[in-house]
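One chain comes next, on its own, written as structure tokens: the form predicted on its own.
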Amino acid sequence: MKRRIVLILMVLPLLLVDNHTYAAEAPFGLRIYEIGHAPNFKLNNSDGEAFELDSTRGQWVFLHFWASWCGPCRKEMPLIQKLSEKINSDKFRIVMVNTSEDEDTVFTFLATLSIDIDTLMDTDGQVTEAWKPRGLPTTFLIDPHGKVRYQAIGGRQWNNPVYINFLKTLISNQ
């Protein structure tokens, strides 16, 4: 019994530090959203290649739900492209999920904006339904242990140094 108490007392401060480290100074529009483990999903990308969210363990994941008909998504997509160019790390992964559109629509949209970020096809909307974004676009930040830590509802200036520095801080604190 004493051994368990000692172990709990040793681990508890680490848990508190872990949460504090991730919660430090989130930029405006990015809210702490700790809902536990990220629901796993499997989807194909626009080339038909399979992807599973659980394969990203060990990385910070920028999970972004979007659609081509969404005005804020259209404005935000080039900024996410710039973000992907500014944060080139094997500890960070951008995962784009298109909500309920066909491949031709997605391909045409991405080509029009010269977006070179792979996107996953949630053609039946089931993954979007499981994640329940409160609108589009919505972005979730998932830590390397697979826990959801932050959420951004609506478009953001992701290429702004405030967001880039915040994400780089998260990556460096793994």
Given for the second form:
Amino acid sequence: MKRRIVLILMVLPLLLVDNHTYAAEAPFGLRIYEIGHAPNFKLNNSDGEAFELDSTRGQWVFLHFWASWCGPCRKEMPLIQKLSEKINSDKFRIVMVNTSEDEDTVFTFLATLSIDIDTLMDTDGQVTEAWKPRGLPTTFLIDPHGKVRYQAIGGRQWNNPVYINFLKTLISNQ
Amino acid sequence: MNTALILLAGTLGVATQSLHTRTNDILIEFAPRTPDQMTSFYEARGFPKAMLDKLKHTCYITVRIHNTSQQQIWHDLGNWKFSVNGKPLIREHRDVWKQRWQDMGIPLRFQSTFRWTLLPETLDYLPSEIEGGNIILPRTDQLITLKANFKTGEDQQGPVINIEYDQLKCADDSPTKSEP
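Mind giving me the form predicted together with its partner chain, seeing as the form predicted on its own was just shown?
Full complex below, order starting with the chain above.
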């Protein structure tokens, strides 16, 4: 019995820490979305370099699905750029996934907006299909253990201090 | 907080007439797209002619739903009933379109883009949230009546919101005839 109590006392703080780690209150527009492990995928970026989602363990991942034809995506892209500039941490990674467009379209779009964030090319749309965002743009936040934690459907003011501070809190609680 | 599915609103300009219905809790706006407007959007994205030929014979309407309440609202297209002169007008589910494109051998990338332009079949709207997309109906030159209901509350047990709107119509490319 004594042994069991000791064991519980040892494990309890770990459980509390795990709950506490991600307990920061999400700002408006970010939904808690705990669907378990993030489905892995492999895609090339626009330079043809391979990327695998599972390689991001240990980082918070801002996984963003977008397309150039989507009006809110156009508005949101510069804000994501600013976000990337304001959170410069190796514990945070922005992963952009373009849905079903070709490289010419993507290059032109990013160049027009002067965006220098790299994007992955989901040319046949099947990774997007697997992730099933309910609309475009959609952003998922994945924790350092590879679990999906939050979702934002639609465009957000990502350069707003509310979001930046929230993300910084997540990172620092890591 | 718009989704991409309001895309056509921005992309196609303001030539179309906006229609809407509202209650204390919800605002629903409709923007019927002409066949030319709709197919030119998809054509610009490289859609095959076979897809465009299918789409241009449909009634294509961009819908924007705004939760103006302080509670969660649950949208389910299964609870939207369209009719013309009392007879049901059947909206084709996105799975029907998916199967059609597969049968036609349409490349996956175009299937995917098409899917993202549709209004989600189900979606929960948080307070103040605005999301949208397109619905596709059989083409008709008659006024269309929509009856829809929405569950509310986090547990979907709140008061049901019922809407009825009888001024919905398909958009036409032909010039508007002036009244005599």
